[in-house]
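For reference, the chain that follows is the form predicted alone, supplied as structure tokens.
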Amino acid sequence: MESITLEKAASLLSEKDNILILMHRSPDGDTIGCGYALCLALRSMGKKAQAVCSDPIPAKYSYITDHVDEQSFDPEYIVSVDIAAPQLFGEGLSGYVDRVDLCIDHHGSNSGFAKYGFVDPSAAACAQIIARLIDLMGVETSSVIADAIFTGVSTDTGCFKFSNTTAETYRIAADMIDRGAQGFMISRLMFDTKSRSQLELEKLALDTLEYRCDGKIAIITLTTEMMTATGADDSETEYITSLPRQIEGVLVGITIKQKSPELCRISVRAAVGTDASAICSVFGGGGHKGAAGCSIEASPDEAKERIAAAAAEVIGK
């Protein structure tokens, strides 16, 4: 992948038409923020666009895309926001793998798939990267736009408590603001409420808890067993991955998510000093210091035992 300025990026979707937005699977807040955001900037300039994903976009993300509807066309350009490595494409758009013309990501850990790339890993969230891009290509943030970036920004940063946020972060949080994005009412959707489904499997979820290295690693693991008892789904499992490392002590929180029988998707958070990412990438995933995630093909109780002797000998017991 080459590496290009941000400007460059611009440069290239603002000559470009036809444009197909991929966001990785499992969506969260910040690639969906990115991808919507991005599809809205481009038909503002009169460009065909569109934002996909193999995944379903949860329904909570409705204020943002009811404003978006869906258009055919056959792609001529294809972007990837918030995707570090093919395996996070899904499915659906696994198709795509070798055609992705522009990689936009904030993962230092990005595998360089695309023909371009430009990758910050300073940005808190890949959102913070497509205001600045939607900045240069000259477009008036709306402020259905505006509430994309915060979602991402927020999401991405829990809230703006993760270590990851920084000044930028702030800035670009209260310009959204400026422009018309509903901080309260993200806020309070994102972070304070909780659907009943989601608290039953949090509460399944905590009795699965258990401890490695004296405290320092901490496990929770969701079966679809656990899935199926509550009707939650995979969208309401996003915020219990930072369960374990809330407890005083550990340096690492785990959480195993059975996809089926023979696989499990993990997802790792770890404290200042800590590389989830180094854990993760044991396993082929990769992500970020403070968090990251891998799948292992193994039933949850074997992929308990292989993320937790990665993890032991990252923390160094």
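Here the structure is a predicted model, which means the values were calculated and not measured. Positions refer to the first chain, counted from 1. What changes on going to the form predicted together with another copy of the chain:
Comparing the rigid parts between the two forms, the hinge point among Thr193, Lys115, Asp233, Tyr239 is Thr193; every other option is more than 12 positions away from any hinge.
Alright, leaving the form predicted alone aside, put up the form predicted together with another copy of the chain.
Since only the chain itself is given, any partners or molecules it might have are not part of what comes next.
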């Protein structure tokens, strides 16, 4: 992949037409915000453009997707947004893996699958890059584009709360509000709304909370039985995953999600100064210092003992 400047990316896009924009599988607010914002910007330049994903876009993003109709055309130029590696295309889009002309991303780990790429790991959200790109293309940001960019920026920073949040993140949010983004509606929808099943699961999860190492480790267990009983789906466990680390004095927060009788997926969240990925690497997993994951082939009880032992080792207890 040849690294190019964002100016070059803007001029490449300005020259092309019939542009297909690929979003990653299991789409989140950032890839959706990027895909739709770029699509609308290109269309406002008189081009044909379409943003596509191998998975359905969740209904809660309808305030964006309702404003973008389907266009059919033979793709002549293919752009990926917020996609770090080929396995994130998903089955429906796997045919495009070797055909990507331009990759716009903010993952430092980007595998370089495209012809040209602009990757800026300092951007908290890929939507920050798309906001700059749209400005460079000379397109006026409509209120729907502003909603899309705001969504990407706010969701990828956990509502401006994660360590990736920079001054530019806040400035882009401000600019999008000025251009009509519905900041309050989006924040309430993304960060201040829970389903009944999610709340039921949270209640059951809190009942399993255990402390180890004088409260430096906190562990929550979600069994398949609990998922079935509450009807919660996997996306609804995200919030719970962050719970044990939030507890005062906890250095390592662990969530054990049982996938089958003898298989557990483990999420580890660590306080500043503690390395979650070091704990997960013991079991062949990985991630970042603050957040990492791994799988353990064992029952929840046994998986708990193994991951707790690894965590205790890493924090030196």
